[in-house]
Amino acid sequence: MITTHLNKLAIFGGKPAFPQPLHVGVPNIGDKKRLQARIDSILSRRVLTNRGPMVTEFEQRLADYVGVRHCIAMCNATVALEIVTRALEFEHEVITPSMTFIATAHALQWQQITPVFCDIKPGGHHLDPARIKAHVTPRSTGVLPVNVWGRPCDVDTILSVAEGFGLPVVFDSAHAFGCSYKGKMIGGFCSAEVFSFHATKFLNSFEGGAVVTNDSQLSEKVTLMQNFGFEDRDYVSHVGINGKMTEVQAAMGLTSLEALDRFVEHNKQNYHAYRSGLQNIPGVELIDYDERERCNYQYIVIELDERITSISRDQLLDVLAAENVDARRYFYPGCHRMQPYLAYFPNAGMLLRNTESLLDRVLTLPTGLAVNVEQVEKITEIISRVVESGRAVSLRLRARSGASRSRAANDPCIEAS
């Protein structure tokens, strides 16, 4: 009976359970309609970039919706977290998780300024800010922390201890558009904090970013930045870069936030019929939201318990993208094992014991507009029955990758990888 179950799955043969794969992030579309007619009268007026009229627009849209006084609009997060660390002074070392998209690592090493990783909290995904103080040293400037999946840090504890030590923060919320913390949006809880508008967000402008802040000063001064330093026609007063949004992805932002709601609602659907799917599953635990709070529901992120399930996160990976679900590994292997930081810090994971048993077992999945409730319910019977068989499914795949190295060892035309 289990040989003749584990013959369906498509890792052994069987059928894939999706004609086409199933991604995380594929680009939700608002009204195609609003945005031709926005890009017609872009083209009509010939004004395609330099802070036109749509990015204005979107701009103070962005700062109402936050509820905060400036947003500056980017090409995209990672230029604007180099534009507001640096316009911030943080230099020499900046405390961080590795718990991240490499460009949190990468915004603050692009400018010579060094990542110091920080773990995350015991059976959590944020940093966590009782190790602060462990990485403060007299060369540390700012702290960094990451609102990994849209769910926020412990805000006030790490701005709290960072107050304490004299650091500015700025928050990657990259993730956490349209998400609350303790009914306020998150946007305005500390110097400066910067979203992503990235083609895989919920909210989209093809690609792009902003800086919002309630500092004035630091506003102007991540204005000038991102437009070379020029103050006016002719006249540059700060150096600068050219960090600009255009018009046209301020045209796809407006027509995403129209449909904010529609996406929301779309992806909370997707959220609690995986809640429903896997409930019951011993070893897999999904990632909740405080529904208490506003939620964008972007990732589906779930751990899998290997000492339950009998199988291996890596294995359920392979599983799934036989079947045509495109699961990912967010963030393995972590910052601090991709370059140059592992060969800056070979080290590191010795203080992130948190970061690194988390990274083995987290796997994220497909939601969004492109992925509907039946969906989901056909995904998560294929885990269901996928664990169900754990330890036989995992002794199938280990014979078989074994058998695989072994043709690979005898055959002289099949290079070693």
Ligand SMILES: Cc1ncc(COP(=O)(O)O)c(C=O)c1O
Given for the second form:
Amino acid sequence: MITTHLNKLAIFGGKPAFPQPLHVGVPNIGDKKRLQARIDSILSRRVLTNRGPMVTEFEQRLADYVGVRHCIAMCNATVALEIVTRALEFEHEVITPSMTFIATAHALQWQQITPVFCDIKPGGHHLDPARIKAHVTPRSTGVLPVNVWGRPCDVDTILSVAEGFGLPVVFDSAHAFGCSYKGKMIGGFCSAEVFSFHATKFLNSFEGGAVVTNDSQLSEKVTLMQNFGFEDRDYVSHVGINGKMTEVQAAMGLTSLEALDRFVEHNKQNYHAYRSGLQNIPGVELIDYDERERCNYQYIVIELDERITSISRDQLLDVLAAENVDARRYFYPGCHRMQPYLAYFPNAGMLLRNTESLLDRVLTLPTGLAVNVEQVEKITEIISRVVESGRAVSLRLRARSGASRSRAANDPCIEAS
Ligand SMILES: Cc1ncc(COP(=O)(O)O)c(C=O)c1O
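Switch from the form predicted alone to the form predicted in complex with this ligand and give that structure.
Starting with the chain above, the whole complex follows.
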């Protein structure tokens, strides 16, 4: 009986639930006609870059939306992080989580600044303010927490701990455009924050990012630095790089901004469909959004407790992949287990127990405009069915991988390594 039931799963030979793969982070696209009209105007003007009218309009709209004094749009968030941390004279060591996309750490390392990885809160996904102290040394120059999934860190506590050590804070808010903390939009909480408008983000400008700040001096410095340090036509006053956003990127960004409410509404419906489909599955916990706040609902993240589900996160990943649901293990295996950090600090994991445990349990599921509620319901049904028979699925998958290993061992064409 259970075997017949399991045979319906694509991983055991059944027909995949979806004819085409559903991916995480398929771009949200706004009104194509509005975008095309903007691109036409760019081409007629022949101003393609160098802070033209599209970029300045985008910057102004972003600053107004977030409620900050300054916004400097850039080619992407990684370069924006590099520039703003350099403008703030971060050097030597900066405290940051490992539970983040590798760009957070690389933006520091690229400048020969050591990312000192700090653990996340027990049971949480964000930097643990209580652990910052343990990582402060005479070489510490700043803190770079991440508002991962668009859910805010413990902002107030982090700011007060950092202030106690005289350390400036920059939030990597790559995921958090359109989200709030204690009723105030994320973006204006510390020296500066950085958003990403990469194609996979809630609001995209193809590629893109922005530094937002209320500090006029910092804004001036960042503006110079992202344009080679040019203060005037023939006058360079700073070391600089090319971090400029192009006009076409800003055209896409403006078009996305106009569609923002639609994006939020769609994501919210998907989130609620996931929530109701997953709520009664033992051992599967959906990371929730605090709906008293503004949320962009861009990430659907579940945590699996294998002791209850009997099936591991990686097995579920494979089962879903066979059904054409391309879930992701963000941010597995964690920055500290990637190079060059693993080589520099092979034992970093000893102080990152919560991070490592989370990274073995977490799975991000598809949402965004490319996914609808019916598809979400189908995904949650698959997860429910699989977890219901978790032990049987797991045993069968293990038996299969054992069999293929022993076939490989007996195959004279496959050399032992
Ligand atoms: C947490 C985080 N920080 C930084 C970045 C880098 O953003 P970008 O791709 O715009 O350079 C990303 C991108 O996905 C991210 O997820």
